[in-house]
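In structure tokens, one chain follows: the form predicted alone.
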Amino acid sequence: MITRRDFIKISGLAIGLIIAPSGFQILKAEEIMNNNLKPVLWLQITKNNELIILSNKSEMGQGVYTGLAMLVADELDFPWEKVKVKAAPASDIYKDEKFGSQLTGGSTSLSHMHEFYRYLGATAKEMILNAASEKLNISKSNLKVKEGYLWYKDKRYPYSHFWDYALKLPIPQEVNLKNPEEFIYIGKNVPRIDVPEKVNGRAIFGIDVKLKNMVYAVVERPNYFDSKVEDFNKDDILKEKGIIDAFPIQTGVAIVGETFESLLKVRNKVKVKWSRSSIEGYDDNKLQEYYLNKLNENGNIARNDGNVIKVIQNVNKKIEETYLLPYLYHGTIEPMNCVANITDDRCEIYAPIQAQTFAQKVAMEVTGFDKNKVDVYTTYLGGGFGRKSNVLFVKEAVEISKKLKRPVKLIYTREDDVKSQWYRPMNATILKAGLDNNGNLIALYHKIAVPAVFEWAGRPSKIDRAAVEGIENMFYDIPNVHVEFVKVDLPIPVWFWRSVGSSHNAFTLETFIDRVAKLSHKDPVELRLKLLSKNQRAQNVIQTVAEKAGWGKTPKYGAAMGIAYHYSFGTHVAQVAEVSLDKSTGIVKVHRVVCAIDLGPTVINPDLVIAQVESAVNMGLSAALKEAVHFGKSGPSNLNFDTYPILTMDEAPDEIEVHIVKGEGSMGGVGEPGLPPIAPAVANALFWGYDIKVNRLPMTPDYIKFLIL
């Protein structure tokens, strides 16, 4: 049971109120309460008895529209084929209260919102029952709900029959949520709600938005973020056919044209004099030297159990490894784009974004408008991976539209997208370990030199949470642990990349654990189980993946096996990769990946979980084998997929098995936790099967051949 006050406390925000069949008037919860208005709770039932749900989370391919809709439809007992989902506009009432903003990220959409959306459905059902009871003059106990209809004996009424009247009645003081045995959707493989319109072409992505009188814009960018425009050949550019205007903005030179094609034709004629960058000449070699030297500096200590230095000094068995991992590009299918329409008294934004609150905020800063004059509409996202939570591209579009006073679509070309930077940070790490005379791991030293992602996001702290993620909070039971963070300050912007700090820390830690296993003559699975003896959920995924993969037996494809485990975003994941290596070419082939995942006791849609893990494995494998942003003397040098290759279909694993292990505790995330273990699992297979120690990524053929030699 839940009281009305508790409900508002859980929701922590306002609810919608229908004013017309085609739309919503949004009011704050406080306004609704004070004025005794009747909420529709973020949902609408149309005259045709269709259920429309507003999602405060962006759909970027992860299936959140389906997951959230299942929660409402289940409680409301509504037929799935009559459920629709729309993106909620930017508004304080749609904030994720745990974030304090309207934001999609951190694998939190369902874990943060699942209770709230269930209560939406349950409350709406109660409102319909109350309305029907009054209208029909029948006790609620004699009424049933099923498949979008309210039943009395053998007569049925669509929910829509009572919906308008339901809105005039008091909000239910208490609602009951279903027991798990009553679920009709939750826990089942319900088809994705966004797939049909993506298949038939009706889905609107940011790049599809068109407004009347709209023009196009691109931004010519410097090679490094700290270079600024000093001069450019404006007069020459304005003479080009189809070009409307060209002017400096904060991040470069904006060029506006009648068509996108006209802009592409003029790009190579734009000559900009940039101010000198503070890191001009920092190519790959110099960056690597810089990062490795940072490991000689003292950093901030994130965790210090026991006395690691003293223990390692006094043991006979010790090991040390140094790692170096590259900057990574997000590589979304749909590059950054935004339509902004600024008039004298209003700002409209249409964009594929993960952070509506921040998009609204930057628009307010640029235009000077208050919040109620800035409308932000979220389209489908052609991939996000964290990149589209950075709204600088929205700010650029607003700046350009403000100057022109007309609708502008800003498009990043692929080269612009890479050159705009905001990468997964490069990092250098040193790991040391000490073992006692029985081969037990008794001391672990971990120092990482890495840019502070949260500081770039405007949230600086002494210990950057992303830098030590997955290490500072690891579950391995080791009596002496030292974790240290050395901040790297370079004007190369970094941002949240899928699985954030876990994307690199899992690689260093999990490959190092296997080096320890070899030194101590222990099996990697047995060593992990021993180190995780106090965490049953971690043990469960490791045991499951070992069993399903056939650990200890001859690999299915006659190749080597490697295992890795990692905990991130509230979820435990273990993976085994079956790998073979062509020593003549250096090509690594991953044949089979077996994954066990424990995201807690509630799995809303198993198919969504499996799809997310499969996606994470392929993206993580792409980064492990192929991806790195390279720098020449003049900045990033591989600006498109011809020089920044990603995993192709024929290079993907032949099999990816996903086994969901139900555990106790709160619900964990899904979108990101499947990525961190794959790179170390592959590297560990090479370590045991081919005696190769991979301490740098990516595992390109040239690098692997270098290791063989």
Second form
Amino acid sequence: MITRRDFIKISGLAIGLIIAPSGFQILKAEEIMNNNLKPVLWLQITKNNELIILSNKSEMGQGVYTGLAMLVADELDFPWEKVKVKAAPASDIYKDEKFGSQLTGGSTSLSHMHEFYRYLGATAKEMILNAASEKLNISKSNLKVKEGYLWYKDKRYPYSHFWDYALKLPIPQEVNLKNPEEFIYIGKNVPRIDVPEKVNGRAIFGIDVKLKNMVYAVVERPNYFDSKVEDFNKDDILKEKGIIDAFPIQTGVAIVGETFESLLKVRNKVKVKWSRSSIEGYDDNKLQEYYLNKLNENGNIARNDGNVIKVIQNVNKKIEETYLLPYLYHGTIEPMNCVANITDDRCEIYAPIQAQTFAQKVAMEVTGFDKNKVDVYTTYLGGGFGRKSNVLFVKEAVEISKKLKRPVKLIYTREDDVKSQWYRPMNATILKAGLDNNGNLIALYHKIAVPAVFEWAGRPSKIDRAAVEGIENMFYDIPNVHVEFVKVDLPIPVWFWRSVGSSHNAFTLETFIDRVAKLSHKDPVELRLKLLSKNQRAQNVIQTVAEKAGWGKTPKYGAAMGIAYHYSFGTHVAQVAEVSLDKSTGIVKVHRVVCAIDLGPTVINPDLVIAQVESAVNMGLSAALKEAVHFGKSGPSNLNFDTYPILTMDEAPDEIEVHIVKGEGSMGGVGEPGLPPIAPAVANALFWGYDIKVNRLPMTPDYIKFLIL
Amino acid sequence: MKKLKINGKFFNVNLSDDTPLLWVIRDHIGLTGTKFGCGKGICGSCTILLDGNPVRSCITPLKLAINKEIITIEGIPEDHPLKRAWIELQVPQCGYCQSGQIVEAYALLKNNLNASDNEIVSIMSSHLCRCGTYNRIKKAIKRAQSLLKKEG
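The form predicted in complex with its partner chain is what I need now, so please give it after the form predicted alone.
Below is the whole assembly, all chains and molecules, this chain first.
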């Protein structure tokens, strides 16, 4: 159980080292306090010679605590088993300067923070050396640090011996980082710091936080996001056992109870009169029609090289495909939840969140408190995938606790979680290509009708970055390229879903490339290599994956192979899927997936990279084969895992093989880039092996059988 | 008052018969390793053992646990080959579903130490992992299987 005191022990000590991210400026806690900032610290060496590091990035399974701690422990030369990581509370100090916000997303944690955390470790090491040199009265050049100990000749002292004194000395402003050959952890498969507690049931997730005098809350939601509460049967609900209060909040009707089970019991008795939605009755059919019609509208042009329309008009060989991809649900197994405790002069939040700054901001809005009266504490996240960077659930908990003036734990039931929306957007895409007389791809037209994710996130722009990502900035060398974005404006909120726009754009582009390959009688690997002849890193991953998968040979397990390549979040990924199809049932089985990934020259922990790619492949495959949010006449209709099934072990590939290819350039991301290629790789295998064109997802047995007929 | 035996310890609870065991264990007893995922017995995050049999505690009423032995993730020894294998193979990512996975695997190997790959996959396919750690879960169960056979 997490208590406020535990957090204060870490975050509230007035001693310690503070390093602000901007320019690696170093301040002491006292200085921060004098500047009227909250006392916070980045690392601490305890009396028992343990190293505690604060992470400004949320641990949601990607292994960021491990990655960041490795950087500090490596520079500081600290034994790994004595390293601990805690979540940094919300504070300006902990902002990721590149985001201007404390936020975990965009596969950027290590690329944004790796230098900073290395400096942190190197600075602490220098501080210990300085302190030891003064205390022992020995020149620094005669002192050494190793594995948490300071050595003078054959005598050793734990770092903790000097730490308090070190904090009193001026903090070194310039420190040297290690050369790569001196690394003790970086580049190695150091075991994850969070694994033991996750194996023993001790890891604390948001849903596990319990405060004294705490009550529980749920929110009854409308079918469509733009419906508001007009009336509800408050008196009936308040009569039920264990129910403390019921009242409307911004997003629905909040019901508060002594226990969570008392709330579960009352749910089917809640009758709410909702205002009419502007999309009342928009079911699957209506939505599909709506999206496809949007493709007839003129959008905003994101890229226009050459003259695509003219070229396509004039060539003999051309091809056109229309795609329709569904809304997707994040499906974190830990549903949204938040503990909020609002008193007359303070607000405390404990939650699994990816966006601390935004959480603090919404709490400030609701309570009217200053920043320094709103504490936001991050727990482990039972899955994030982008969903937990949306902080509306935090706002709800704050609204409820504010009314009750006592600690409240808001939990979304699974049905609430699906119904709350913020999905990966549905989208319709038309792709056209023109080939010259030699079969070369000389013109590519891409138009997508899709909601604007960034606009829902409060950052509107003419061209929504997510809408065209992976297409607008693709590396395929084609002389005429047209990319157009038609904004879909429906009151169905959308959000960042692992790999965001690339989750759909890679599917349309990469399956389309294979259609072009067939039309021009080219091998898909060969065609890609030709189109990417100016990009060595892209070529490397494609060649690696082709070789490792045995491209061109008979598949080992499946009946057909498909390839896809995609660049996203600074990382190149190519995947080959070995697939077979049972034509009688329509069941697609993916037997083996081979991946090659180039995330730049530095790989901090190879096993974390492999784990993230395995994860991304399975999540991408889950979406490809099974997932779609369905809408009935009254909103989202498949509200739990029985009707929104996700991939299970028997459906996962028997083998996922990951090859890390080291490339030049800057550090790329790894949490998301493994996802986009899998769906098109599978669809391409079906295209070549079974002559099936998959232009819609998911590839459910029914849909596949329909395509066979 | 109802008496419950969880991980070898006795607890008294004053709750109605139909309270789902999940909330008894998590909120009233305070053992939070067992997780809430779907509330319908689909995802497996809330799996516990009732007299050795894996059950979905979110749909199991309290009355069914009286006079029975409950084991949760906290009740499986930390040096158990399954937990060791889970660490060795670095299985968890977000970790949320892993308690349920480990409890299920514990029952699986207890019932049939010689479970084949197909049997393992078939049983474990009733558990959802959104991080997609399936390949490592499978390997960890097989690793634990061989450790258990070796260590007896």
